[in-house]
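Next up: just one chain, as structure tokens, the form predicted on its own.
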Amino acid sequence: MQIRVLSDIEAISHEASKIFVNLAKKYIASSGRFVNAISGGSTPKRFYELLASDNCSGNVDWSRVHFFWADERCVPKESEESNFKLAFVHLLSKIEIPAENIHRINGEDVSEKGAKDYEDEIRRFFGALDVPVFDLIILGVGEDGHTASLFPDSTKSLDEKTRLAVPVYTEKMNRITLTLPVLNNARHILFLVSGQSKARVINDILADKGKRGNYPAGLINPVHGDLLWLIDEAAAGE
């Protein structure tokens, strides 16, 4: 594991697209493809921006690139609280990819049949795998220490071994999410942190051990690949 304190989001922004652009030149040279995974959230906003614009999207061959989502709420896709709707105003719509390149998950269905539905398709694009290796995954934490859509309370989800996305059921919004043993089969983990509300738990995640797993984003511990904290000072405050 490795932590990176940079200024604020902006800088965290700039360094994530420039990890995202050298992993898929990397993985397209090395695979034919870059399948990664991606979230919602306020935090990845900019980084998106910066993907689209000029000095990142001429860098990639956005042919060879794979677009799933860590997680999603259950509305559709149109609606202002859809983690597709950010990534595809903000980045899917400003670059020339496929529409079969872009993997996302069906927030619209029920949750139970959305879940199914994703895991199918994960199933379908990485063949006989138990569990898939996704090249880069894009996580946040929330003030709770939460990440996906993994939750402190979800115990059930957060138990999960075999399943590959599960359905979460909140009093708010019922959400679709990929679950642990996905997340930490990645070959790369990628999280963007910002702001001063996140102080608190991230000092706890990634200061003190003896409370890093009582947060989901605490269970992020890659079996083989690598894992990254990009965090702003605000972030790192404590």
The other form holds:
Amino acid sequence: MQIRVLSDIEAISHEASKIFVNLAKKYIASSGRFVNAISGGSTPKRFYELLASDNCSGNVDWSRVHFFWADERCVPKESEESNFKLAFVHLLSKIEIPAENIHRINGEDVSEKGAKDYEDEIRRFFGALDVPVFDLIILGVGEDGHTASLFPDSTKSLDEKTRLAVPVYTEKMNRITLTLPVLNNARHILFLVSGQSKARVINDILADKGKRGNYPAGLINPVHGDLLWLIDEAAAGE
Ligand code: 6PG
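Can you return the structure of this protein in the form predicted in complex with 6-phosphogluconic acid rather than the form predicted on its own?
To see the whole picture, the full complex is given below, headed by that same chain.
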């Protein structure tokens, strides 16, 4: 695991976009495609904008890049709460990417069906592999230590060993999330964390190792891949 502290969200986003472009080039050259999964929340917005800018975008063969999502909220895809919408508005609508390379989670469906359909889509794409291997998964962390839509009290989703995607029922809204076996099977995992409101949980997860397991984000520990935390100074404050 590597931890890199950068000044602010702008610096994190620049670094993340550089990493994305380099990995895209590397995997397209070696295997003909680059398969990544992105998250929601507000943090990735600037990263998406940078990726869509000429500087980055001109260096990526988008026809060979596939986007999946680490999680989705069960809302219409036009909703401001939709993780798909955030990526679509700031990135996907601005680049030349074939529609079939965008593998969104259907949040409009009843979450059990949405999760099942998403799992089918992942299995179709990756073929017979038991647990798919994403080239890159980009994650965020909530103030309660959740990541993707894996929440601290949601033991059913945290304990899932065989399903690739599961529904998660929360008070505010239902969600669909990739499970820990899938997340931890990625080649590269990148956390983007910004803001003072995350300082306590970041300290618990990264500095006080005893507490790491109390938080879903602390359970991200790639089996074969590497894990990089990009944290801004405010979030690293404690
Ligand atoms: C979601 C997420 C979630 C997110 C964190 C951080 O759909 O809410 O994917 O895990 O990454 O909550 O969110 P912020 O970037 O808004 O802090």
